[in-house]
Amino acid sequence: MNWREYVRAVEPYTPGEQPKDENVIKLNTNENPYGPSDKVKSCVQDLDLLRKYPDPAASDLVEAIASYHGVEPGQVFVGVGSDDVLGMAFLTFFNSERPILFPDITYSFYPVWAELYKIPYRTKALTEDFRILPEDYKEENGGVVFPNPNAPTARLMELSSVEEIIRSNKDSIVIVDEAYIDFAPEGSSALSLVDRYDNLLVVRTFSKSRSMAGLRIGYAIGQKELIDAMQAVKYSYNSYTMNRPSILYGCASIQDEEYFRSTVERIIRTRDSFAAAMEGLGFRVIPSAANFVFVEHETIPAVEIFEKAREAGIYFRHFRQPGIDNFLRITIGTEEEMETVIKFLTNLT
């Protein structure tokens, strides 16, 4: 018998490159430009009390994150980023021998997990413009997922359609992964059907819209059951996922509204500039409701402007698979940034 028979093999999830020159423009992992906020800046933990494991239940950052959503304190549930949060609901509530419906292009983490945690799974194309159906999602199933907006296309779905697939799988967990939804319309969000639909969990990130990928917090909100099933899973594997700073900096960063939403609005406001003049250079730009565009060029390949850009220290992601491989995915940066980025694909095309 051989060791090397029973070890789990997987195909891993692969995160965007990570250059370590900071001379750099780095658009490829959809970072805020901006920084956190002010408060968050100058909250000093006392060092002295990292010697302390903390609070398991990371009390204070949820009751902060259900005040600020006006729901109770039992239906939020924190983790170590979203996806910790997403791989924790996958091993939670996706166990039946039914196969899971997610998009075939969407976010590459949930085939990942889907393998990783032997759940069986079935992909659903999006059509020609990158929408996802509702009606793909009306047949039996073990569960679904899918990000709003979605990524890597940036599109987003509506609140009906949304509702529509919560309401035609009353009897499976709907998973809908939130990390963009800030940069979206007002009244996109699922978090408005909560209370309605028991199987219903909603996914956020602080990587995104408050500037703290670096930190690390992320969170679901749904019904009480589903959350207690959560908890029950994550105290039976570690129970100490939050550290003490992403729990004062999370609870900092929620007590400034007006700086979150000044830099939202600013990115916003880029995003759409942007778009407009990726256009007149000739590239076809998916609609965008998140903090970056999909866009490829009529005549010049994807990966000819990926290699050419990342030579001149930009740095956009390409994602090589079938169907996308022609398009590029850019992260809005600063004003300043973007308008760099327009020069050299001015220069380029």
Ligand code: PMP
Second form
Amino acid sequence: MNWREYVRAVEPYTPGEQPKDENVIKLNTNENPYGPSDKVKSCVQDLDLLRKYPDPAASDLVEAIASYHGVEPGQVFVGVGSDDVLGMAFLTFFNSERPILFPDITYSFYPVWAELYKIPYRTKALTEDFRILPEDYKEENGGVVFPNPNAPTARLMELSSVEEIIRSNKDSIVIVDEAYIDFAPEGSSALSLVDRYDNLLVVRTFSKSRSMAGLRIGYAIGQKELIDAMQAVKYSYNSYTMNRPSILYGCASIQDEEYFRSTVERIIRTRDSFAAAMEGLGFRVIPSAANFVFVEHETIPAVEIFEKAREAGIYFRHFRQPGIDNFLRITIGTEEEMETVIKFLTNLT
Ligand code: PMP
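Form predicted on its own done; form predicted together with the named molecule now:
Let us now look at the entire complex, which starts with that chain.
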């Protein structure tokens, strides 16, 4: 017997590369190119206050998010990025002997939390054109989780199909990870279903559409019973997840709806014109409802494009996973950045 046998051994999630050089065109981690609103930038905080613990309930932020979405504060759970919120949700709700279900091509953190918490899981294949089939999620399970739009494919599932999955799983929790939903057409979000289904948890983030990946704010919305259960787990783990700057800047971001809308619309416009230009260069582009596109070239292998781009100071994301290893995930940057990418790829193809 040796202590090494009892160490919790996990294969960790690998985040995208964060190069030190600020001059590269960084399109590998789905950050927003525009920076947070001026309302956030002009917030002043008395740094002497940092000697005190923050409000453990982060009430100001919870109330701001609740009123923004027209729900009760008791229906909102906040955390350190949606990764923290998702991790807490796995720990809270996926606690049966039955396997949880998620797509085989999806956010690669899901199997990592499942392994960490020893949750059995089963993956469901996407269709050839990367769609999630609702009928795959109707067998007995200990919970269901999927992003909508899915990552890294960017493909949106229509709300009626999302609802079909929720309705077919009344005895387990369905987590809809809406990290990218603000870039999808209006009416796509499962938030409109929260009042009707006590087994639905919707997870959101400030990292993409609100341009605050560096601050780490995520949240979940569901019926109060679900949020209470998550709070109990959170307070059994770490009371002070949200620091003072996060609470303050998060509230300021919510107050600037105009800036939020205009940057999201700008990214959508750039995405759609970039996708059309990519098709003109011989790329297959999966229809995107996110702030990134998932592409495959008809002849040039993805690894080759990935490496040549990197040498030229352009960072894309490539996943060495069977089924998608000839694809690249490209975040939508500014108009100028995407023009540079198109020029680079025109020379390559
Ligand atoms: N869900 C999905 C589908 C994501 O792609 C990401 C970004 N890596 C996250 C959740 C987590 O984002 P964050 O922790 O920055 O909110």
